[in-house]
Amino acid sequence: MPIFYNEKNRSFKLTAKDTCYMLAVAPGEYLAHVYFGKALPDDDLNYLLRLDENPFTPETNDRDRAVYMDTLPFEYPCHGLGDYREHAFAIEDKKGATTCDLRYKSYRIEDGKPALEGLPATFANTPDEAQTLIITMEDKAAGLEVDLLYTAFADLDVITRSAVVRNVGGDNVTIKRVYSAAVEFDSEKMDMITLNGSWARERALERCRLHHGKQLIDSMRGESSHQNNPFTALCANNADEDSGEVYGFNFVYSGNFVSEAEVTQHKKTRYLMGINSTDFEWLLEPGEAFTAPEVVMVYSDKGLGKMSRTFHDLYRQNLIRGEYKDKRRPILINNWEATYFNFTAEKLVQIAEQASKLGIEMLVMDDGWFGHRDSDNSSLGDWFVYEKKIEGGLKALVDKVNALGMKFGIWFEPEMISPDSELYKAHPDWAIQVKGRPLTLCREQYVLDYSRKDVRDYIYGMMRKILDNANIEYIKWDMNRQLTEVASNALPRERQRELWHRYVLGVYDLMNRLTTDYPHILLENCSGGGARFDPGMLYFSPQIWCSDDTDAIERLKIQYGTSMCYPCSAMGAHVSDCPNHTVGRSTPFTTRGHVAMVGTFGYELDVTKIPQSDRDAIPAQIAEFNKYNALVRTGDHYRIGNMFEDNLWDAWEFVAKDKSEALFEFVQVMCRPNERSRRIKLKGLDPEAYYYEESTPEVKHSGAALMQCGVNIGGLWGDYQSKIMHFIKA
């Protein structure tokens, strides 16, 4: 069974495929972490707690309890009792004291996986797919109970963690910190891998050796952010793509977060992940509960690649939902880089007429269709049609596009409000703001207070009028600025610091309403590109716009970093015009297609103006995408090249689950003179089977040879050239 309780030694063992996670009730009713790693047959590993060593347990040496507290590997460490390592949980009681003392109370085991109230989370499709351990801790003095939730997935190397705090006493308690997971490692000899960056260069891989003290990434922007993604991997110093132990952590949350590793005085490592406690408080009145978001933990004994593929499988099967969960996404053309704000209904129809002839399936009308929006200086919040641009109304435009055999999509930025808008004139108090202080503009806009149901109801009412008026089949939901002056006109003083989290809950509420009321609509999230590329968003939308940088060469790094944790099927990726609008680079149309084919695939250009040779190439490019999309969307992804280490080339591979076929893609970034062909070793094939490349069926090689010896890639002349090879089992 996935979860087992050993009554004799009061220990818990969770088994998730080839992974084992163990914890135990230590003397004093403290919950201690025992083991996390490769599956073991043992049910008792409590000797790892070193309870027979100095300072021993409080039962035998109570005079040194503080030393015991500062050395025990706590499963959910609290503040104020002598554990001076970083803590996961802190409160303030009615007297202003901040000490918390959680002790073990009880446990229960449930089949399946319970939902988290108001929050996105992974799920079990059937009760036998996962099992959940719920350990209840209590602080009797504070009148608190904390449920620690652990779910083990039977067929995946995945353990998920969360916590639910309940006030069972008679007095108010203020939560000062409530992380979702803490894990103890018995060594400091690990590297910390994070995905960092900025707008247009998101999720760049960074790897650093752990050292004494605290190392962290975080966000305090009100979103998971361009700057730091809520993903971290801790790995052995010698771990690489295909070998070595790796522990991956991902936060199913779209707001402020922290991911922190601390190397302690005894050269151990404590890792924690959760809602950022900076500027965070939550008033918990008697009878109330607070639910912390989920942390997904993945163990791999075969390097970063296996870790990534586990995340991919989990998110494709147990996080992404809805009609498009297992379907190819429509091939769309977005008018943003084609026209920006300078378009009319007539121009959009012209694009659709040409696009439909080439096999493109959907037209997406981006920013600029509402209010009196001719630039990004106005109209956010005024979600009614700009009749000057859309003459005849939205329905007439959509009907014309539908008549061409194309679907129609539309852009919203529902969380924002422009100072120059009818909504702001009527409700300036709906913007997040500190009374008496000027509001900080960014992109000439403010942020709506989504902690307020009346605000959410109003915005959703406007969106519904648009969606009910015409046959809209796709929404791009954007969010183009961070939060500042974080205070609410609707919250009392003692709850102002709750706004960061209440804002995110409000976004989730509206997205949940939208996807429930309009299940046929394909929702794509976006936040200035990739500022909210996180699993919280994936729960509501099966794809996220990967980055505003659509340059094929820049995308090699962006999509590489993204694939560390997120499936390629979720990466919004388009073929755009050249010179690229972000970096000015010109790349071959074929290469742009091959790079976009890794993701959802679409076009971001004016198809009526591009060179005829590019236009003529689109039908074949679409046919190629259609041919391989099922393999890309459902297969195992293997990273072969690494632009962060060698920027001359990149390569990757998708292998069918049954290993019957593989798609290999190669990009020559820089051409070098006087060099032989590059030999690339494939991955993930059946070593005992024979394969042929589709273009040369008469030549067969074993999977072992293709992986151990490789294939020669040559004949590419010039920079930014690409090549694909399709291997089929003979």
Contents of the next structure:
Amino acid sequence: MPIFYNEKNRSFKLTAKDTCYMLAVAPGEYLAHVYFGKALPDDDLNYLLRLDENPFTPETNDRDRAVYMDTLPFEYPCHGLGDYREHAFAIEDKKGATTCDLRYKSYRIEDGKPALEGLPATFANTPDEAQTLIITMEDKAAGLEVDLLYTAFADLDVITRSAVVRNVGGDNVTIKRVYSAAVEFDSEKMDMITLNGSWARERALERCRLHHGKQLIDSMRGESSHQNNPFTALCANNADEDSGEVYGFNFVYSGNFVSEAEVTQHKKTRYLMGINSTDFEWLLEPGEAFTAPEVVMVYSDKGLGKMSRTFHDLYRQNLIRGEYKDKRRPILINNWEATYFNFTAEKLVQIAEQASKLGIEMLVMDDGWFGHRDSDNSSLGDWFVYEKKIEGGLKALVDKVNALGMKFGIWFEPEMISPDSELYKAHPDWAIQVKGRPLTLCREQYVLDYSRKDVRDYIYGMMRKILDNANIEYIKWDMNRQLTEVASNALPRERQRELWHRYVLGVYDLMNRLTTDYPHILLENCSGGGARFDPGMLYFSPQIWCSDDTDAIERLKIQYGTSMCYPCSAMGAHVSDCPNHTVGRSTPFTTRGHVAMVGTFGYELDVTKIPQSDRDAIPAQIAEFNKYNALVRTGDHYRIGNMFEDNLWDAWEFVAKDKSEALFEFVQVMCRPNERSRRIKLKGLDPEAYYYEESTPEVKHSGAALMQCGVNIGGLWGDYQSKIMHFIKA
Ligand code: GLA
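Now that we've seen the form predicted on its own, could you pull up the form predicted in complex with alpha-D-galactopyranose (GLA)?
After this comes the whole thing, all chains and molecules, with the earlier chain placed first.
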């Protein structure tokens, strides 16, 4: 089995496919990190702890315990005992002291993977898919126990981590910080890769050398954010797409987070990930427990590409759930960029009539169908139909769309409240606010206090009325502003700092109810584009809107960054009209299709108004999407080009798991004069097998040649041209 306890040296070894993770009980009953990396045959690597290096061993020289504390590679470092590196755990006890001292108490090993209370998390489909080590640490003086949870997946290079804090004493304890994972590396010679950005340019990849001191990304916005995605890779300085050691970390959480690396005085690196402790506190009364969200850790000995493919496999099999988990998603047309707020039921039916003739399968009615919403300045919270726009009511509209053979989807922004709404008039105290201070508007709206069950119940009640009234088969759940003045009218003074986390738990609770009560509804998450593209959301919705930037060329970068840890099957991507509404660029309709095909695929345009030639191209474009979608959803994704490098071209590939076929896509961003064809090496093929490109079955080359020598890509005239090639095993 993947987890082994060596009684002799009191060490634990977790094996996850070709990866191993080792930890041990060190002198003083501290828990120490031994090794994380390529699988090794050894059961005892405790020499890596350098316990023989005097004067650092407390047994031989207790005078210098502080040096021991400040150098031991801790598995879950605490605040206050002389480990001056960044810590994972801190408390305030009943006397106001902040020192805590977690020592090893016991362990147990379980088959499978336990769920985390109230939180999304990866899961084992069968008990033999994973094994979990639960190490209990205790701080006797504070009356606390902390379970450190480690799950090793048998067939994936994945270890997950989490922590559960229990108050087993008789006094209240306040948790000041509870990160989910800390990992120690014996070197500082690593790069930190993060996905940063802003609205309309989410998840741009940045790579920096680690340096002495602390370097971090975080969010304090109440959501995972456009600005920093809760993902970090630490890799060897020379690691690239296909070679070198890489450690990927991704937080299964949708709120404030920290991802931090610290290079210490001895040129070692400590890495930590967890809920942001700024403005965080959690009061734990006797008998209560707190569960920290999960961190997914992926090891790759073959570069970033292998790390990404491991994340993709894990999320497709062990995170995403529901009816659409393994299914092609319906090809939708969304009216946002087609009409914005300016639409009526009649207009939507016109779009549906045209769309249905072209093979589009679902109409999604975006923002503006409720309350009296004609722009973004009113009605959030009033989830009843705006009769002026939707004449005859929602059911009549949905029935008409269904009669055309199309499904119907709808937009909600359930966490929000407009000051100009009936809801706000009735319940102004339901908005998150600091009593006595003005509320900060953002997009003319406030955020509802989702820590309150009465608020969630009320909103859900309104949503249910809509969902039960018509045949709705898809929901876009949006979230268009971040949190300010974070205080709750329903929490006592000593629990105010719990609100950030309670808010996220409230969102999860409602998403859980929605997906349980309406399992047939396809849920797509969204947040001002892609501000909540995180694994927490993927647990509830198999797809997430990537970005409000639908320009095919901008999307190359966004989708490249997103693919670092998220599968293409989860990327909400649409073909939109030109000039593109965000950047004003005009790209060929074919290229827009090829880029959107990497994701869930759909249209975001007024199909009654686009040029006839584009409209005529839609049926063939849909056929092409259908032809390759299974491969895109289930195959191995290889990044070949990198727009971040030179802005000239991009390319990627999807290879079937059995290597029987591969889809290669190329985009020429800038055309240059008088150049030879570009030679591009394919990846992931069977080197022994022969392949032919579908359009030239008579020409066969070995997988080895296609990977070693490459294919010639030429004959593309003009900027923004694209080309796809389909290689089939002969
Ligand atoms: C956000 C979404 C868009 C659209 C608008 C509607 O910006 O990302 O796709 O739904 O809200 O207001």
